[in-house]
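The data below hold one chain only, encoded as structure tokens and taken in the form predicted on its own.
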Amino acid sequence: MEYRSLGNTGLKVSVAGLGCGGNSRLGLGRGASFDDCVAVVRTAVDLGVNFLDTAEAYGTEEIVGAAVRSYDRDRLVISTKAIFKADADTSETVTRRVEAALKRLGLDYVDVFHFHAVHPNAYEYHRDVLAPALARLKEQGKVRHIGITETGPRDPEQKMLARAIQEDPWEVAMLAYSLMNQGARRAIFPVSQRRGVGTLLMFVVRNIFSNASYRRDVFAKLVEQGQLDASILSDGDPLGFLVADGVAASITDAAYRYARHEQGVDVVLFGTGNKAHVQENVDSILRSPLPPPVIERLHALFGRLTGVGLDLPGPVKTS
């Protein structure tokens, strides 16, 4: 495993983290027992990985508590989050969900606690009126550091997360990325490396990867919508070039390599609920970059995309 700092946290955290929501949801979205999916995370972890990232939304901070008992603590970064309302929130709800979370963990503290899925329209709110409640539970030792989410899907121009990562009292910041959503590249990443802001990437590998009927649907779209050339379907598989000639072992592959080396990258987050997987996703990240000719194409190619492949958990319709 590599290991690198988290912004200017102090913290340092394997460059594969171990994400405990999305569709698996470390196998409870497919039925697995709860021994089953404190499995998966013990995998993770013997493994070097020692970036896990849960969340009330996702059920799992119980699972990922149980897990960790087996290990020394101060090996583990541990990241938990909570969606909060604006006008209808207030500190003292702030304050009782994190307090909550370190119960369903079994912790006495989390080294980041963010504010989930923040909407532009609700980010002065949070700023103003909840974090204040954040900061006094970092100064109580519950809370090592301040992070804040996007909410890709719905903010897929990233103008929440533009104005947070210039602002205090922000530290760590999680983030959609990918080879076809490419935003962060010129948005994100100069300001947060400049400003010291840890980065923890999403949406790293979705449907649009994974499942090739799915991925044809996608790019038929974006043609008919102008966003791509016609010419990009000629050929078959619209990404099948990153696979051509040994170039990645599969699309996710490189898909996982391609937002792991990144410049402004600190963790890319993986979830499954399958052992094996655990295993290929860690050597995907682990791989070296992909070949400079590939990156140049897919800049090219896709750079200038918004919001591609930042489908919600759930299933898949195809056509």
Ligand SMILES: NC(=O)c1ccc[n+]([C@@H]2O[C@H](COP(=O)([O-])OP(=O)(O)OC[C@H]3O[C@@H](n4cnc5c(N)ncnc54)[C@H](OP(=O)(O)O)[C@@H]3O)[C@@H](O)[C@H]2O)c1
The other form holds:
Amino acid sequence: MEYRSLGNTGLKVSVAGLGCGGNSRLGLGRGASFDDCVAVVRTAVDLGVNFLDTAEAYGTEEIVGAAVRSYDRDRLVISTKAIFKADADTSETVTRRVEAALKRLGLDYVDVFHFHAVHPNAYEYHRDVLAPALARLKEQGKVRHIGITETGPRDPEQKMLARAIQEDPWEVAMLAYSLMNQGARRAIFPVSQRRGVGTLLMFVVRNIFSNASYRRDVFAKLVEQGQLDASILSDGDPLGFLVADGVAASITDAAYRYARHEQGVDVVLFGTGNKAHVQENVDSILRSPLPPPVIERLHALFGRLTGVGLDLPGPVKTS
Ligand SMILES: NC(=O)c1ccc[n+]([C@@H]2O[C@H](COP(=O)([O-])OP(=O)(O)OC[C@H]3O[C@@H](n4cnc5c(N)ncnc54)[C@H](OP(=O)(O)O)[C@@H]3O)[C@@H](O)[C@H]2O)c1
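Switching conditions: you have the form predicted on its own, so give me the form predicted in complex with this ligand.
In what comes next, the whole complex appears, and the chain from above leads the way.
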């Protein structure tokens, strides 16, 4: 495994991080047992993954807590989050919900606590009214660092995060980035690097790079909307060049490698309920970058797109 600093937090994190949400939710999403989900987490940790991201909304905090009990806590970096409503939640509810998360995890502290999926309209309320409660929990040692995550599907232009990365108290940010959703390359990473904000990537694969028939539908729609030229559909799979001549082992492999080697990326989160995929994804994230001409082609083809592949949780429909 390779490790790097998470922004200016002082935390050393594995470049591959296990996402315990998404559609898979460690396997809970398809009805796997508690023990099978624990085994997915342990497979990742045994491969050197030390960054684990969960959330109240995923229903996986107890699983993560059970899985990590037999490891050295100091070597693990555990992140969780909760969704709060602007104008309804208060600093008291923040404190209560953080303490409830710690109880579910069976931990004395979390390394990062994030406000989850913050909409641009709710940003100032989170910063001014709710974040001071996280600062107090930080003083008490229950939260080590303060994070914020965007809502990919409802804020595809990343308006909330473009503000947050310029301001206190955010030390870590979770954002959507992929080979067909490259906006952060221009708008987020230059600033997050300059300010020392740690970055965690989500939506790197999701449905679009793991489900070929869904991907075909997405491409057809982008052509229909005039966002891509129709010629892209003329020669079989529009992403075929990623797996031609051994460039990448699969589209999923290419998607994780593309994201992992972008300047300013600290952790690539991968979500899965499949132990074999844990191994495959760790291998992908540790592989060399895609060749420069392939990256240039991805930038030229898809660099102008916004919000592609940012599906809400749940099954996607294919034609
Ligand atoms: N707003 C937020 O805060 C927010 C929103 C979204 C995500 N997140 C975080 O980001 C994490 C990652 O996002 P994500 O769950 O969408 O993960 P992802 O890594 O982008 O995509 C995961 C999807 O790809 C499949 N997959 C994974 N590895 C594969 C492989 N090697 N081959 C084929 N299919 C593969 C998974 O199904 P299998 O189970 O079959 O592997 C799952 O359907 C989440 O778990 C969560 O921690 C946060």
